[in-house]
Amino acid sequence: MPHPPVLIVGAGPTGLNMALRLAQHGVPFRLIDQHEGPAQESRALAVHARTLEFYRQLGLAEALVAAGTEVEGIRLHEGGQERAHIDIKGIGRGLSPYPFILDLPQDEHEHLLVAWLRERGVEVERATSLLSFRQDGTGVEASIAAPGGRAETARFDYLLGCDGARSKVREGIGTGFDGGTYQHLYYVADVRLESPDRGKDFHLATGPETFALRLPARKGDMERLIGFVPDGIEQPTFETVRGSAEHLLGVKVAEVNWFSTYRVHHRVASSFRRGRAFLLGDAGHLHSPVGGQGMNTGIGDAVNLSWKLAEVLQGRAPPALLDTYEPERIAFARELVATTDRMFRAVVAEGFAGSLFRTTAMPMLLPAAAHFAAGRRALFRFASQIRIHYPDSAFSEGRAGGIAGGDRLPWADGPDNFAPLTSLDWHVQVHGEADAALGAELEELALPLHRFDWSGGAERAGFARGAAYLVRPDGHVALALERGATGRLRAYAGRHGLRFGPSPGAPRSAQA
């Protein structure tokens, strides 16, 4: 039997999302993972609005929301005393159908993804690892170690490294991984408290050169504690961090169900691609824990690359489309790592300036910002990742109203203009009346048109009345056209070698 065109290495959230989307696009693949089973630990907890929008395209968002907890507030503590409360309930209302942060442990998240893949007839090949690979202009030859000591060599069109911080794919392409490792050792524990007051808030406690988090971990009365292991402790157990955690957070722990330690890095690979091998998720970028951005960014990588691979393999776009993956994703990764690193260092800084920031600036400025509509919108845009856009991409063109090529398609908060995104295909949106000439052009190109009545929600979102927006399969605007701009869609498709309409057949190989 011929091998499928794509090998995905790593079955964490990034690799599982890549697999789900390729399956939805009809692209065959293999998904291998060196571990015996899904993650048993849950360092990543926050699932942000943009990620839920991606899951909505697959019909999976509501099940994920039902499995998690919608966070309603953030409580700031200093020296065991609560200093401020920030109300974030519905903070993104009007900006996304998911105007909240979802709290869901990574292991539960992964189990859902594995189950959804199984429903599609896909199984993760466990205890199976990539040993090495070499590539040429027509494909990638991979050496794979299977269970029982068996080894095989298989050839693929593309290799996707979703294999984490110690990525074998990153090692194989020989790219740098600049950044550093925070000096502190972290602990993470699932606990029950003596006086449970489980709510739907995150608790952030800080002190000079230390911090701790407390947040809902699972359904029921379990809570998650995360923080620094105090200096000088060589073999940490929960008892060695109990005093620090309980003092910072102002709680008493009655029972410990799970405890582990780990280190956090802040790094970005020098490149996300070499030839036919790509890096995604932690293989390409590692983040501080500020804002819970890492896992969500990796899922965004998978969404960005999956539809491009499908278009190329199915003969609807030239391989040049794949050239847009690295510039679109690496710029955001670099910005995010730098931003979260600065924020994290400010939170744990020692000395007078650090103390002033924790005891005065954070408790005063963050609640004040969250009190005003503009501040709430800014906070949500940062955390939710709906602000990600690709203005410099070779495939981003035009502007109409407040929307430019490369922008995430705004949510109109009225007519469900996100419903067409479930097709995972190109389409054109018009809010208001569409020109007859546009209709003829779309028919010629076999591009579906989704027209919505003009509304206040569309105006607030930045749409121009009667303008046409060519939307990519990942929900970003490729081309924005003012009303009456005829012929530009045809020219755009010709310039980029795009073919719209039904897929011409089964996935096939493509020259890179």
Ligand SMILES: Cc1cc2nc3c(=O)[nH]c(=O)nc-3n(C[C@H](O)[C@H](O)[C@H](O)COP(=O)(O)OP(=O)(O)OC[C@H]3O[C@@H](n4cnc5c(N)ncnc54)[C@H](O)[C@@H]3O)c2cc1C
Given for the second form:
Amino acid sequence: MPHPPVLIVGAGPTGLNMALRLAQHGVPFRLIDQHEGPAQESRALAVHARTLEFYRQLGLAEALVAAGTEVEGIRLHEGGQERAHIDIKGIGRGLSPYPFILDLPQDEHEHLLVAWLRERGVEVERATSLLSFRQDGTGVEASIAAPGGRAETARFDYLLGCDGARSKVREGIGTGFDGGTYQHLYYVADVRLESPDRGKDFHLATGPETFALRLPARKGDMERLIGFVPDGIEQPTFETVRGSAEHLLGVKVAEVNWFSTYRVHHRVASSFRRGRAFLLGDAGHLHSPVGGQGMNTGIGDAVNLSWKLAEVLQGRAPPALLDTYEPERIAFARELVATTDRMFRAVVAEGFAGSLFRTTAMPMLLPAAAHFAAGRRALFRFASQIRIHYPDSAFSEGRAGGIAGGDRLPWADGPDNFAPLTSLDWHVQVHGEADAALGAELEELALPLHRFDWSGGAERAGFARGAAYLVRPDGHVALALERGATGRLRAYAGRHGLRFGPSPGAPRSAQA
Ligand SMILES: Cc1cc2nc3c(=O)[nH]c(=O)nc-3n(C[C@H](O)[C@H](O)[C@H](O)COP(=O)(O)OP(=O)(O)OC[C@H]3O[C@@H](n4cnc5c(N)ncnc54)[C@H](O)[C@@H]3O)c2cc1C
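For the form predicted together with this ligand instead of the form predicted alone, what are the coordinates?
In what comes next, the whole complex appears, and the chain from above leads the way.
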């Protein structure tokens, strides 16, 4: 049997998401991971709205929402006293069908993805490592260590490095990984409190030159604590940090379920691609934990590249489509790393300025921002990743109303204009009356039209009445056309060498 065209290295959230979507597109692949079994640690807790919108395309969002906790508020503490409460319930109402931050431990999240893949006949090949690879003009030859010490060499069309911070694929590509590592050592612990309040809030406690976070970690009464390990401690345990954590957060810990330490990095690879090898997720970018963006960004990378690979491998787009992956995603990764770096430095800064920010500015500014509708919308847009757009992409064109090529298709919050996205295919969306000429053009191009009655929600979201929006399989607008702009879709498809129409075959098992 010939080898499948794609090798995914790494079955963390990024690699699993790539696998989910390639499976749904009917692209065969192998998915390998060096570990014997799935990760057991809770690690990333925040699942943001954009990620849930992507999961909705696969029918998975509701399972995640049911498994997790919708965060209701942020409580700021200083010196053991609560200073401010920010109500974030429904903070993104009108902007997304998922107007909240979902709290779900990463191991439980990954478990749901693995189960979804298994139902479709796809298994992660465990205890299987990529050792090295080389590529030529027609493919990639990968050297793989299989279980039982068996060595294997296999050839693929594309190699996807979803292999985390110490990526072998990044090493093989030979790209830089510029940035730095913060000086402090952090601890993370999943604990049960003596008096659990089963709240649905995030707690941020600050003090001069220190901070601690408390988040719901599991359904039930487990909580996540994060903070600094005091300088100069070689082998910290929970007892090393118990005193400061309990004092700052005003809690008593009854039981410690998991304790670990880590250093925080801020780095972005100089390129996300060399030839037929790509970098995604932590392999390409590492962030400070501010805003819980790391895992969500990796999932966004997988969504961005998966449909492009499917189009190219299925002969519906030229390889030039793959050239858009790096510029679309590296721009966001660089901006995010810089922003979260600035925020993180402000939160943990030493000296008078840092102390003033934590004890005075933050407890005043954040609640004030969250009090006003515009402030709530801005906070949600930043955290949820719905603001990500690709205006400079070679495949982004036009503007109609408030929506330009490259924008995320806005949520119209009335008609369910995200329902067509479950096809994972291109479509054209019109709010209001569609031009008669548009129908003929779409029929010729085999592009489905989804027309919605004009609504207040569409107007608020920025749609122009009767305008046509060509939507990509990842829910971004490729081309925005004012009403009456006939022939432009045909010209767009011709210019980019795109063929629309149903993808070959229904979703099928992706395992070779
Ligand atoms: C303590 C902690 C808390 C965090 N909290 C948050 C948070 O709140 N929000 C957030 O968004 N992010 C958070 N993160 C970051 C988040 O966990 C990562 O961004 C996320 O796991 C990255 O996913 P990934 O799939 O890209 O990489 P990983 O999850 O690292 O997965 C990479 C996989 O590749 C496999 N692999 C590596 N090398 C090879 C090889 N040569 N061959 C085969 N397989 C290989 C590994 O076994 C691993 O399974 C946190 C991280 C930590 C450590």
